[in-house]
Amino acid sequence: MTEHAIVVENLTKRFGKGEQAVLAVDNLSLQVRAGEVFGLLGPNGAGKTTTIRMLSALIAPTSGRAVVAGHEIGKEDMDVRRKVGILTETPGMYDQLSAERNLAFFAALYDVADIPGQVEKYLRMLGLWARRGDEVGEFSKGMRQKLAIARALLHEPPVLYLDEPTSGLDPEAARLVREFIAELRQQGRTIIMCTHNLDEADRLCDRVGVFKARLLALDTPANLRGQLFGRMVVFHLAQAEPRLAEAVSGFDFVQKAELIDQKLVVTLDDPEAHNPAIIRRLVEAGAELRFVGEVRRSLEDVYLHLMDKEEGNHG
């Protein structure tokens, strides 16, 4: 049995009282495994910051309950405190002290055991060890990112919340860190990360969730994908003839068959089962196939369908 590092049930928040309360998560259930790295993607006003804060036990949920690490906050908030880390979209740094007495603080408050050695270990790993005593005032957007993404790892937490955490880097320095998440993970880590980098989602998260207060769709990003869209696969043609697409479209796994220029695009399940069935229909016909290949529909669009619909809904 998979074990859940996070386990949340019918949890809401409600902001103020009566007719004037702002409801900003609604009704939210969800697991997250241990080990995972889990996307939450919306838009700004969704209710994800709101979320986060619940889980880590900053901030009181209206109903409903959750659990984190083991401990259910509301009951055992210090022990979530220090069993997750948390990376904030605008991250407060004292601008006055080094980096090094920065991190050196923020461990003192955690009772990290080995300050200078986990200051140096992290400053070291996410390439700041060199501007150590530099103060943070002076550092870039891009380094205090850096520095942020230290001090939300400094007491070794084991799960961890990122709320856009490569948000002002230039690209080299956002590949190490998607590099670095992608090695916490390796290490058994559990990571929530809330971005807008659809790409950057795709490509680290195991699950994501869209949510606009309430959870509009969750699973593996391929898998929202093909349910959204189906899978689309091209053949490409040296002659495109209308008969090519009524000798596949008889196949009862074909959902859709249509020629668009010298092209045939067919939506099916399972291309990989059915492919080399239309293949042979369509040499049958007398078609001269140049070569295949699937039309790859991008998270980004598996979004915008949801939100689309989502105001549709509201509309």
The other form holds:
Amino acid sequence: MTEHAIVVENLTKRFGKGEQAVLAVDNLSLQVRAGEVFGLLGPNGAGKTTTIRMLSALIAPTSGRAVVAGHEIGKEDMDVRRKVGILTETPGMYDQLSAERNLAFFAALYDVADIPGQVEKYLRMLGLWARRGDEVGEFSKGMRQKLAIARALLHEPPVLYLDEPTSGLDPEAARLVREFIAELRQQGRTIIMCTHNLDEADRLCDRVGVFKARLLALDTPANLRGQLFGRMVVFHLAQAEPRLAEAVSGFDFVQKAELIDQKLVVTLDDPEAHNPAIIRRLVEAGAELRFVGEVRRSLEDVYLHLMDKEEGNHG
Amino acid sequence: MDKVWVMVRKEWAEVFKNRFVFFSVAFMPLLFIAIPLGVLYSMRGASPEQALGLSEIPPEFMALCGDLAGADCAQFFLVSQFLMLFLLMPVIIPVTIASYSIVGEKRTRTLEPLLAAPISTLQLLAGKALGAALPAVFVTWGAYIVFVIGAVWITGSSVIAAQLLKPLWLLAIAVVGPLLSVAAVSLAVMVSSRVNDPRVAEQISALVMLPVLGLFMGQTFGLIQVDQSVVVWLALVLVLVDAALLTLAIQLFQRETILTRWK
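Could you give the coordinates for the form predicted together with the partner chain, as opposed to the form predicted on its own above?
And the full complex, kicking off with our chain again.
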């Protein structure tokens, strides 16, 4: 496999024609490294599922090009399908067949050599072996989701698409799925994950793309936070005085310093390098420091900021 | 071909767990065998004049009787009225199966993972079609064999058996029946792509029964006589109809269309 498991160039998808046409994906370009967990974040209707479907060779792009696991979509669709595993938004299992029969059917479609072995491996791995003979219609949502994950992995695909992998799961089941995704990353699989759970994306994804028909931002969660909000350090003081903020503002590297309650909040690029200088100056100015910590902006803040900006651009 | 059979086996495992489908496939042949055999049984020992007025046998049918004497000709006439029943079976059964199997994929949302698998549209469609058509064809053939044995046993006449094994019946059961099944499945596939309720799909697809019912009624009222040439023409027309319906069904059964329109 090449260094990039997925290469997307100017991928565009329009549904319909003429004035009725809907632009679902607009000129998307990105590369996903082999072994990377990549999060695709965006509101409902942003085109995430359409993108996944194009990258699974399920639907054809209107224009642009994409290479998945070394195979170009539109030209080597069967090869693409063999190399990817997909967890669809809804698990989609045959309710009247047993868990084992469901998996065996898909394993046969994917030409899995050792069907009983692979089925047993993933049923055991996801804790469903004891229920293998039960009809899937009797399964809880969490069990069905786990079964759908097992189905996506039966043929050991190097590339995995997970569309809302923990949607609707109880916290325990969601944690199990997240741990499983982390384990898959350890195995070196490339994963594209669509999720509305931004905390989950923050924890699991190496990089995220914020998407609304077009790519609004693309980087690691930490870099996105830094780019949009800078880094903020909070100094808890015994007594907050305006002169302390003024003293710190004198540094070139400080972008902003403000007092909030008994705290001094300083925005700067590189806290690790500059915190000692700030602390020294505060102590010299007579401040009594009680605690120093970083204000961590969540990925949700990043996401909402980008979406507001996007709406502002179009509104 | 392996993947087609993988599909067929999955279809059978799934569809026959549906009680309504299983009931349709099992009950209909029993009914369609019981009706003609019941009629034959009730007329056992009656003279042709008692069984039905000779004037009720159309003159055109007399030619089909060949060397059969009056009583045998009357019985053969009665039995022949039921030929069309055996052509309804390969229409109704696959429509029931295909409607439930395809709409079922929509309902359980299994279409997307299925279409994401490395199986061609043709393999998928062939698996669905064979899964619906084969049970109908085999059940029709089985019902026909039981009917022939039953008719001989009830009438005690090997002459009837000889008539029932003539090319007219064999062509109808062995060729026209499967061709009707293909037409029914193709229509069911097309209709299923536009509706979400299997019962609606089934009812609309059952329209393919109308020509067969028309022949049945026409024959019953003496308007037409279904002889060998009618069956041959029917087979030829069905070949063309099947080709057209199959082409259309395959064209409609595109992955993107299915994913974006099958809701």
